[in-house]
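A lone chain, given as structure tokens: the form predicted on its own.
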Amino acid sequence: MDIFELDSAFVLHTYARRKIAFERGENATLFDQNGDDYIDFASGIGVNSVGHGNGRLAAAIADQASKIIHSSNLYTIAIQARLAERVVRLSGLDARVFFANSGAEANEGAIKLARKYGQNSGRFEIITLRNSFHGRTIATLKATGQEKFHARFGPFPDGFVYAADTEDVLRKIGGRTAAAMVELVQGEGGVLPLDEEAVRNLAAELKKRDILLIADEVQTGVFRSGEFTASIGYSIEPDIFTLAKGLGGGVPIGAVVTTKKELFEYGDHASTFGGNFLSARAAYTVLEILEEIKNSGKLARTIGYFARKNGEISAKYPRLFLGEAGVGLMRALIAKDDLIQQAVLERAHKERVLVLRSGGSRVRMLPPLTISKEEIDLGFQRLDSACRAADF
């Protein structure tokens, strides 16, 4: 057997695979099996923050294996420590941090935080927004609002009420509602940012009527928006926000940060794995690199000129995109039916540029933070080249 009918016979079919492994990468290029480079706008969907094969990380993660990689959180763990007191100092917040595994555990943290919150006055139910993506386990998919996610997985938890926008939000609300939980920019729904405005009145709203505010910051957090959150971006404080996709840099690591600082208690919540040696350090380091480009301009400069040559695609074909959106480096290409995504998507793919799905028609792009110029202008050369063949 090659590798494609070993990954067929024995791995479950969840995802639709393409015939392609890669075997290296470079900063934002990888090479495959066949030695074949790619320029990777997709970054393992926006995981990938500092790039493949990056030095500092690869050495950190070496240097910390040869040490120690687990010893579980029974005991303290320093580097843990060190990580939190660089979340919560980036974050600009009076707040704790919890570790996990990923984003759909840290958004089940967040949501029994927000079930205790509320327990006294038996408030349980979290409002969130149509089209909204927030994680696969049975409670983070029923928190999801999209009913397509929904079918066969019945039945789930009761507790989640959908909202249209962030005014319906406020309409929502009734005696039982103890948190509302938003992406600050809906990734797997569109690219879509929600209103600056609508937002700021939608935090002051919540707070004044003591209902604790999540924001799922798992695809626009660790400096994806430009700004370490979302939230920051918005100037909005949120009560509980969650971590994952690019913090490890692609180390499995996710993060509940909470202004409620002694709502959780000893027992409560639990991770065998979470922020153990590993993760913790890989997420130090990709921390300290980030924080190193934005400081010193290159991220709002990568950001710009990506945005730009974006802008420059979608306006030389009218007759594929509507427009583009997004903030940061989390950007799309807005088709005018899912038949050109689809066909975009495909000419991509042969053309050797990785971009990605995403609601409402749009074709997805979550580069590394890390790409270069050179990088960007040869992806968009490939990415200029599908759409010339796609457009029909």
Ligand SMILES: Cc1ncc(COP(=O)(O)O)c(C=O)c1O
Given for the second form:
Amino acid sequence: MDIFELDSAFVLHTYARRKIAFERGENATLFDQNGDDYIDFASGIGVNSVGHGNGRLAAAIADQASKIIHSSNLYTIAIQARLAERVVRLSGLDARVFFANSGAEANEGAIKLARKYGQNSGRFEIITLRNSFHGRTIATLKATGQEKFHARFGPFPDGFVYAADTEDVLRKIGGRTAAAMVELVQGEGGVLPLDEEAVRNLAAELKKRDILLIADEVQTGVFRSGEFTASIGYSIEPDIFTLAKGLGGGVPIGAVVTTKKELFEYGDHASTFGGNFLSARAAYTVLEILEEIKNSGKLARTIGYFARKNGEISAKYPRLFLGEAGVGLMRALIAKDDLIQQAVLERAHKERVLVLRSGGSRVRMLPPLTISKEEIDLGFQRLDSACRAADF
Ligand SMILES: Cc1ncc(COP(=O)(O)O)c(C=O)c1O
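Okay, that was the form predicted on its own. Show me the form predicted in complex with this ligand next.
Full assembly next; the chain just shown is listed first.
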């Protein structure tokens, strides 16, 4: 059996997989089983924040692996404490962190925090937005405001209420509302930034009514938006925010960060793996690298250049696209319909530039935050050829 037959025979068929098997990478360039190079505008769905084959990250992981990988959270993990301090400092909040292993798991932790917060006053409902995406566990699926995810897997836990937009969240507040959970830029839903003034108004209203604001920063966090969190860009201070994806640069780690520092008590929550030596060391190193490129101004320059190139492609193919959208290095081409989106996605893969599908007929791009100018140029050259081929 070749590797594709082996995969098909033994791995459950939950993904629409392409027959491309990457073997190695250098920053935003990946090489497949035939040695062909691909420009990576997807970074493993927003994960490879410091690129592929990053020497500093690899050295830190190798060093850590040779000493100790895991001890359990029954013992103090020095690098986890240092990572938590760094996350809190970067967030600008007076907060504490719980480490998990994925975005969904981080959001589960946030949901539990909100449930505990509301417990004494009989409040347990969490309002989420239509078109949102919060994960694939039973509770986070139900939190996801898209009906298509709710078929087949019920019954679900009670307590999730959906709002059409930020203004509607205020209308949906009732006596049982404990929290509202939002993605400030909806990722899977279509790279849709929420309106800044509406978000600030929502944050102020929730505070007044003692309802928690949870920012799901699983996709927007860790400098993806240009700031450490999108919350910073929106000038809001959520009570809870969650991270995952880019935090470990590919090593699985998630985080729940909350200003309600005493809410979780001994025994309330736990994880066997969460924030172990390996993932915490990886995340700590990722944050060191990303803080440097943020503070040097390089990240802002990369964002500006990438957005400009994306705007040029959008303008060059008016029969395909309505425009470009996004925040930071979370960007999209707004295709006119799903057929065009599909055609661009297929052609892009043929031209060897990796882009992602997302809601609203959008072609999504989440390149590594370390992507070079040359890689951006080559990626957009290839995307241009893909669009030319799709523009028939
Ligand atoms: C905003 C958001 N929340 C949660 C998740 C779930 O993260 P994970 O796949 O790590 O469980 C995702 C994943 O796409 C996401 O984009």
